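Only one chain is shown below, in structure tokens, and it's the form predicted alone.
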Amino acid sequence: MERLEPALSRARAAGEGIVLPYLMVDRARSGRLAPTVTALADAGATALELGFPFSDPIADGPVLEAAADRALAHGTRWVDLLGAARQASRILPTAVMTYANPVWARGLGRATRELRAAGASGLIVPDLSLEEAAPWRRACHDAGIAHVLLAAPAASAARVARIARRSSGFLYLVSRFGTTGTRDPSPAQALGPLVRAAHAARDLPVLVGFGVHDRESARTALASGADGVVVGTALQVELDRGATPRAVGRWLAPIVAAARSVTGRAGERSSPRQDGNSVRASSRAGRTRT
């Protein structure tokens, strides 16, 4: 079981372009989750995004709303989530991304120690904001896994650094208001002062979510200098429409190549870049309470 960050770490400092899908835990589909993370996996996916479903996803659109409600409906819980990441982190790079009513509901110390024994090895929560952060980031520490923290795009790039300074595994760039779902994201003159911020504050990969659902959209997300980006609404879509784990590992792909292609012209650009700094390895990188 690969850990997720040094698996970005990694794939940054190769250039490779850093993708990371999301998938829903739902008891109904257990069945199909291995066969679809390896998919993923053989697509090209860095590690993955596993949701677990809640009443109140306020950052997430309908889509993703709908699929937590169905999940909900079919019975899912806790012990779902720990199957879950047993099967997923076998494959790829895992973290969980849920809200904080069930974290708290279950126990802070007591989750996150039984995400890491299950094999997550990060934990993403979209309700939490820095200011609310520090009991979460220890628990996190103590139990060994990453504590991955959000920041929005009206954030002020003095926050975005504060952001990326206490966040671990990764930072995660929302990249327009609004909930997930499958709009473009914010051009890159937009998001490209933040991700400088992130980068200056911290040597820690920057993933942009919320709009990335084609090839397109991620050229977008990563001229602004992300390293990677996360993909969930339009996944979610694929899978809605019954796709296979062979077709949905045929519809990341170009999503892959298109971040492998991007980040890797970046790298270039940067890498003769000689200064009295340290020079990075291919450096780049609505409701959410951030």
Contents of the next structure:
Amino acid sequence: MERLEPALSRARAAGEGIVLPYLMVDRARSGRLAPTVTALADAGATALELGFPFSDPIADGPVLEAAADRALAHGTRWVDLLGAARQASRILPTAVMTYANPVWARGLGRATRELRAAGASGLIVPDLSLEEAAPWRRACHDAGIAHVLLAAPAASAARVARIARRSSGFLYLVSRFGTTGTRDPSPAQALGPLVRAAHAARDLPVLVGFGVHDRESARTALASGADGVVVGTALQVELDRGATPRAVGRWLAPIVAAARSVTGRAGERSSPRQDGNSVRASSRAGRTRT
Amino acid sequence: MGRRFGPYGGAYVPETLVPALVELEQAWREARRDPAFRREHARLARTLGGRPTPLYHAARLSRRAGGAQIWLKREDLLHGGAHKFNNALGQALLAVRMGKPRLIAETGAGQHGVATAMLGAALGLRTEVYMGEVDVARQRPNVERMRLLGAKVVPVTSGHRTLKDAINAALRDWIANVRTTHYLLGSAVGPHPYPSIVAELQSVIGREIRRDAEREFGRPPDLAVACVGGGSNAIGTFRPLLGLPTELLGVEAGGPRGARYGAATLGRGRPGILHGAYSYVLEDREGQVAETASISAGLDYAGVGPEHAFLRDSGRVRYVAVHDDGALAAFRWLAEDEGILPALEPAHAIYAAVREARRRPARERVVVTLSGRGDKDLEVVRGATRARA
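Could you give the coordinates for the form predicted in complex with the partner chain, as opposed to the form predicted alone above?
After this comes the whole thing, all chains and molecules, with the earlier chain placed first.
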């Protein structure tokens, strides 16, 4: 049961491109969760993003919205998320993504403690701007899980830097204007300055999401200097087509291969300062685990 | 401009929207101090919109109530037939000022969509309106009006296919096109600065009530009543009266009798985060937003403006719910007693006002904001009356 922060730091220090697949919790598919996560791990996923459905997912495109509607229609509840986190986190370090209201309804303190107890090691809330994030960051910190913030392409370098300084686990860089499931991330020239601003502000992995759906788009995203990618909608499309766990693993493998090949240059970046911070990050996470 | 009303409000939005909200707040701050902008706004409000609107003594309706005198603030006489023009005009002028060539809007009853389409045409802005499929079916006349005014109406087929889902769709469009598009949000809801901007643009209603009450009664109204969906006509009515001794009553939609939630967010909801703001939300125990029910598309919404949440908690405004049958009864009363067909949204407020007037002495003055006219609702009313017969 490795945790998110040390897993990502280690992958980054080793120059391995990070690949974070996204799976939505669905009570009707709970039996397939563990085999699917195992297949993703075997295919080289670094960690897992576990989605909990919300009735009004404004940052999601049609594919993930439909998946959320279905999951809710199947009666998916918070306890199902905790059960899924328990299973998944035995296989891969697991961060939970959901919208602000389900967490708020549970209570920030209670929700984050329950996630921690279930083995989750991070929380990602896509409708939480930096200005509203402080109480959430405190709750996550108190519970001992990472609070992952998102940065968007319209942000100034200064804002990306501010967000990076307040994020933990990694910085989730939204690759383009639009909801999840938009095709193709922005070209490297557009993302590069934001990735550099984040890296300059803070030694934290930067993962690019929204639009990464195959080997080529993963390469494009990583050419910006980012440390890894999040793959969500495209994986959901495979699952919607009825892909078996083994097929899902085969589908992810080329994206992992692309990530590994592009981030060969990671060695250039590993300054002594970065390594020192990675060690600190690991030991901090190690302490909270006990 | 504060981000919060007590604990309520804020901006719970994806990061992609933050720069646009900052830009909007800044543009609004500058515009409202700019004499040229204010002159242009006032000129169009008068010459295109038809402001000011009158305060009308509903003498026969008052006799039916048999108590206090009921006066109607005639926002139904405004261009487009609803108070929505006030907000659409201000924000459309802001869009021009910000150099955004495209407007998007959500609409429930279609009144805000019509107002946006009119302003889009008048100011030369491309306009797209998101509308839940259920509402497209029950508010046909407004769909036709929007199309004739050159707007594209996009039916929303996700979720419950009503106002809430139209807002989701508009927010998604804005996330994708934020650099070229202004989201002309139609109610006092959403992330900061929208609730403040919309309230300020609608406050002309309450200011005129205050002025005309002084002229007609020599004092402020004893009671002011307005319907609350998102709450824009109500906050516009209430804000200028907050510092006066006037009692304030917000009327939510109770939906069909026996409905679990109706659309009475302040009555049956609890604090939560929806559409960018912390306010009351109708939701289940796990924070999943509930399906609402109301005969009026414009009130059929699981959220409410954050300033109303604050006014509810503070006790300064009382909020009650009126069921569908009450709204239908009030619709007929106003038609038969005064020759006015109200929209079903303010019909809820009319019903509550009559109920209040009945309990009050004849010397008291009750002002109801008649936020829109009822032509759009003829089919719904006919259908409901047939079902009952």
